[in-house]
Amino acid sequence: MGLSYLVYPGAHHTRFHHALGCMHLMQKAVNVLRFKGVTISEDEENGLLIAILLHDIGHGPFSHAMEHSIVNNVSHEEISLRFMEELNAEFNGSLTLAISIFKKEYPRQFMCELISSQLDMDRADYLKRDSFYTGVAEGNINSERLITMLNVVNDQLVVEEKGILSVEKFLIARRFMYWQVYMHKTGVVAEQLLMGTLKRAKELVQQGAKLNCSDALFYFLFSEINAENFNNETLTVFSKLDDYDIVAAMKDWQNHEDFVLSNLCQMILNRNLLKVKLKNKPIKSSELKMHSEALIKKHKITNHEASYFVFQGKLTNQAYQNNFQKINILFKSGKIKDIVKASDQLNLKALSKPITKYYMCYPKKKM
């Protein structure tokens, strides 16, 4: 949930809770499919449970913030895979099947879909969990019903006809949760400020400035880490990082002499964030320039320093990616149709189109 608790105070649950929930739902899915005559061996079941338990282990502090700031272009999926490979070596190859499923290389396709697809155990857990903890009732889905309706045809996961309404609710709930929670404008600006904080800290450390922080965090601030040099040592240090490293560092950095770093930290810690405007059309560069010039004049800072407080971006969401991996409905006749064609809910066609919104952030007058 990253910094969503700044909007929804109850959203303090962790990925550990989510991982356990996913594993619980996977166990239910395996039992349902076995009851319907799908053969799943004990080894395959263990592989599925291990893969879903570890699918998010590569996430750093505050969810996605690390991927775009102090680690260069190394996704959490890649880091998750590295952790699984290390554990596999430690446990004498007992994670080999789980890794194969996680990488979508296992020949039984439906098992890979249970881990990662448009209707996987990951989404079945996080939508219901995040809806509960944020209090956003529109995101609540009936994951039990969805799992009960699962089946396998031609090695692909399908949902039985009786489950159409549950799938419709699932897709609509996903749209609500993305725009009301995951892409809530306050959460977005807070995450951008956090990424800016880490980038600025890295910039200062590499210029020779002294910053107090944990050894694990300093390692990533001092080093240029990318996919090529992300080795076992880096993985070990990465495993020691969590949200507390970042929060403790920001509590110290808020008093730093650097204008940018201290202000970014104060904004997050005191929840005194930047103003954010959300629009359906791209932001005019003249608007950004106006706010940037005003900030530069007031505080006598550089263009580069001002860019930490005045910036733009865009948010894109597609609730149902029917060009990626379809949710197929199995009718009693044996016919299989994509949910958009099977449903009489016209909204689903709209949900399969990507929606883009543009945002601009700039300081409040009192800064």
Second form
Protein chains: 4
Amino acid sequence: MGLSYLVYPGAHHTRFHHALGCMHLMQKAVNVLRFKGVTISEDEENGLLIAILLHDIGHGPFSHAMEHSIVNNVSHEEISLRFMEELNAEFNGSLTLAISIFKKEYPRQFMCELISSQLDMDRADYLKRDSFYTGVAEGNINSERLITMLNVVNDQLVVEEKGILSVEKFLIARRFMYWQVYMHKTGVVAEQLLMGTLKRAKELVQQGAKLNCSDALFYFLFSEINAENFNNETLTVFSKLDDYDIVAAMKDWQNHEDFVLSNLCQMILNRNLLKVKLKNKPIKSSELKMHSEALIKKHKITNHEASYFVFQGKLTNQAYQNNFQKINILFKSGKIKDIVKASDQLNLKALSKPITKYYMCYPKKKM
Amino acid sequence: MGLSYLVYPGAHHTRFHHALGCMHLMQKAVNVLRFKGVTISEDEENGLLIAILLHDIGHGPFSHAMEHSIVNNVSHEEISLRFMEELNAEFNGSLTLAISIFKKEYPRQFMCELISSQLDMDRADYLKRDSFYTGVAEGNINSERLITMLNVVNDQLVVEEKGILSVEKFLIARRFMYWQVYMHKTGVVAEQLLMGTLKRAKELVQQGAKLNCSDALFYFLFSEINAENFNNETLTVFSKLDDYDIVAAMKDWQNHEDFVLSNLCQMILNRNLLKVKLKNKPIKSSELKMHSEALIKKHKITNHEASYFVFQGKLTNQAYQNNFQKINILFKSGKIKDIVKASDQLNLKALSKPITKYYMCYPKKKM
Amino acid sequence: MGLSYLVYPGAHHTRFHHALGCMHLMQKAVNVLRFKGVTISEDEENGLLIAILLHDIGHGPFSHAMEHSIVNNVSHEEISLRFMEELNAEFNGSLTLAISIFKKEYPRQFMCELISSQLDMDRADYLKRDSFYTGVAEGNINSERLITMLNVVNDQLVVEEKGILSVEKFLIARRFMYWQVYMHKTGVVAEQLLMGTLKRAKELVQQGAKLNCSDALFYFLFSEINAENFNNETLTVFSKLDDYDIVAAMKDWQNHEDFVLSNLCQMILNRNLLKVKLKNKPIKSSELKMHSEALIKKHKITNHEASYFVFQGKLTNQAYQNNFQKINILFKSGKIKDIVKASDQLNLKALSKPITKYYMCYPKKKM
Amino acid sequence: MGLSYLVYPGAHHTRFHHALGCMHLMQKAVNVLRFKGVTISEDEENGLLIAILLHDIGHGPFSHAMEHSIVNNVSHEEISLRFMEELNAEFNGSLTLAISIFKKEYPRQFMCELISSQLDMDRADYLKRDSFYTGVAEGNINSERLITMLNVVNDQLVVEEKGILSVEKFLIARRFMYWQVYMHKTGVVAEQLLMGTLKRAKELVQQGAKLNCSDALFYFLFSEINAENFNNETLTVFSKLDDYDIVAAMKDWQNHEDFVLSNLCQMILNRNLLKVKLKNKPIKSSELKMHSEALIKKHKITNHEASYFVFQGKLTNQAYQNNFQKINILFKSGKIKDIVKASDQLNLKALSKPITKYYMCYPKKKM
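Let's compare: the form predicted on its own is above, so bring in the form predicted in complex with a further copy of the same chain.
In what comes next, the whole complex appears, and the chain from above leads the way.
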């Protein structure tokens, strides 16, 4: 959950907990489906368990923030896949089936859907877990019931008619968690500051400045890693990187002579963040300019330097992505319908419309 | 929860628990509002606590089913009021303020709304409690947060802007519990059978048949009680009536010589209920007739007698009753908007549209 | 839990819940033991599940109180056995193995111990359940861990060394629940009054007085049923008896002309019980006599009649019954020791010493 | 909880959570005592809240392990006091009363006991919290009930008679958590390795070797800090030290050329710890010598170097420290007795006897 603990102090659970939780739910799903007559071989079961256990292994420290700062647009899924392939070589091909499921190449589509879809075991675990640890009870979902309602028709994952309301509830809860937790404005600004910190550190390192940090972190600051040049050595170094490298570096850098770097680090470490305004309409550039100029004047910094403290952005969420993947409902009659059409009252079409919010960040007065 | 335990065996909580729970939440609400600067005198606080503690005291055994069988269209609210007035006489007028709040006559409207509105302490307790005891996790709400978000503007109850998502969640949960629990088809048919049992018992008693039952129950079977003739004596007898009278009577009546009465009682006691079909369209009368005629022929009973086992009905729910009462959201700007307009994405207008479902009940084959 | 809800209003769980819970734990125990290499055939598994599901079916209304009032010293275990035998006849012998386990005749002793011993699935369920519903958190036990620590050596149930502290905890929790809940003085006096009510009702019926009650209850009031004359007819009538019969009867009898009967019923129904004093030493007969004589004088009743309201008794508990059955601990070395010897610090010998407390009940002043 | 998460992966809660929890319980305790007529002024209340909020602020990274490695026998309580005094200067004396309570100098003894005694708010929080996050349900205590039973007689904290069983339960749970969690052998060996790491790092730094680490950590490695030379500068540096410094250092040091340091770091980071044997009797020196010599021979290291991997130690626990402080029970008669004498059956005297266990650590074969 990145820096969400700055908003929800209870949110100290780890990716390890999540990986175990997903695997636990996958075991339940396999049992439920077998009980309903779906054939799942032992190899397939192992493939499912391995794939879900490792699906997030490619996440760097502080999760998503790293995908656009430590590396350049290399998704955590790509890195997870790299790790699985490396492990597959080490374990003589015993992850082949798992990899095929993870890459959505395995012919039995429902297995791929259990790993990644709008109703996968990943979400079934993290929504419940994050709701629990943040204390945001509204995001709680009934994973157990959702799983009990799963079935398979023509190798596609479906939810039985009796579970319609639970699916609706799941989508609503996801939307709730999105805005209340994952996109909480304080969490968002903290994440932006963290990305700014790493971007600034890269700039400085690449200009030849001296920055204390671990060897692994230095590797990623010094070289621009992208999907093309991400090789086995990169993977090894990446595996050594965790939250400790980042925080220890920031603790050192908070006293660095660079105005931008030291201020960014202090803001995060002392939880003394930027101000943030959230709006339904795009931010006026004049407003942004006003804050930017005041900062430039006060601290005699450049436009570029000021852009680390005064910036805008947007948040988008589509609670139900009906263009990509559907959640299919199986009726007693045998018919299958998308949840949007199956739901009798709740206007789920509304949930398919992406919602965009705009934010602007700028320094508090005392900066 | 009436006979819901036939569907959700854990649902054995009592009205006493609910009354205590409501009072507990009311204490929290009073604290929150006072903390925000709303003046509530000690007398008003006591009034609120008494009114919520007693708001359901007029419920007969098995709740709502009784309002149209034991008595003729006397609502439990009317009977609750009778009890409060009786207690007020006994306690020298110390319930006067509570009664005024309960009757919605007290000038400070928010106090009346805390007792009865779309976001009252009654619902804040029973949704959470029923969700817990049935195990239907989807209906769980965050009562504590909802209460923390309450405020008062111009003596009207409002929810602060930060609580919009929690209110949405509350409405969705209510709708969920409505269809999944309160209107569960097995619960509905059990309730209809119970009402049929009492209706039949009345018919028989009024025709002079001998029926064993408690004196209190006999009083209501023998006399047709309605809002006009419900007097103090009636109230005293009513207060003696509870689930034990009804179940003990059914246990005796299951061996009664009347075909209808004994069969109804056996169905409930042995949880061997009628079949029930739920549809989105009205039931065709031909379908109903077919079942009815088969039963008449098989058991040589009258049309009227058959109507206890073959019947139709409809279920209606409007998750958000915007025509009656609104849930008002207070924005930081000071503006107040109905939740339907305040909510950005979720099409709450859809929740304001009443949903109707139609059901038909008829005997299982072996009857 | 009999009348414990008069003390702990949350304690409204039922015997049905307990039966399902025990069966659930038994399934876990079977899985754990099989995982450790203990052979349990499918027939044996079914036997265990049936035996635990039905182990309490012979309990009458309000549990233990009935064993010495409704019937004369016929234990609920004997009646459970009768029911199982009846069901065995109906189901063509398919309960034979279950009955053999229940009667402790099955050669594989650990199976009998899973049904009934100091660490059986019965206790593993009810301690946790009663702790939960009463809110007495101190009685909570870790059933899951206890079961995970089970093993079998020479067909005897043992607990692995790692579980010593959990067993100690279990014994302490049991002792806690015993004194705080099961032997709570208010619960004890309520139970005594209930037994007195039924005893008095029997006296009156056998003297020819007219008492309204269900046919089933009348059967047991009119005839003295004991282990010898308890026949199949008795079993059928017994199966019809539940809490509703008893409470409905008390609701009627509270207005009976007999001073003793009506007063006893009123006390229970209005939760206006006798006073009770708990002491470590036996009650002095002079003290008892004083209260008795005052009552006799005031109400002009006989000595015998007064004895329903003024009486003494004792409560005994031995937290660990080492003379009957031991809880055996399996050490890594292979050695097996009784928990009393295996526990390093906690003086469990103390828990083997029976504790006796003495109580005296007498009327409140206003009677 | 130091490194307990290596045993109980859920144990990721922080000292911040604990501080808030203690303060929450203290508020409850103040309310309960005031309700019972104990006078507590607003200043005293603030003093209590401040003292409990800050009581653990002097803990270094990984808690107790630091008291004998980062510093030389400076207890966390002394450092907490330093921080409070510093804050008192900053806030113009507004912590004076809190400090007086914390130092046990405040004349009203029960206030000091609420902060630190055998039944203080510290333990009331951490036992429950640690039990929850480890999943060791047996350690759960009923903090709420314990607090409700508190009272004050002659300015001394007492527990009312009704709470005897809850106190017993509390002592048993503490003992349980002690052995099952705090003194879990894997946790103990990890803590020893961590202390060894820091001790070795000190040796190397003081011999002039180059070790990468944060400035704050280097300060404590380079200088021997003890109670005498711990000055304001030390306090400032200490406040900058947290888990991140230690782990980041170990991540670097795992590749250090020193055999001892790199091996210690690798063991902790890869959770590939030493073997550990737990015994009731002291370890034989011959056994220790055997392991030590094998290691020396295999790796050609000195005796001193081997002592980081082969060592012994002892664990002591006294569940009830009756020589220091008593838990006093207030009887209805007004008499006050120590819990050891007040408890009727449970041999609490046994809990007053210190229990000692001996352990020996040595490398796994593949080292």
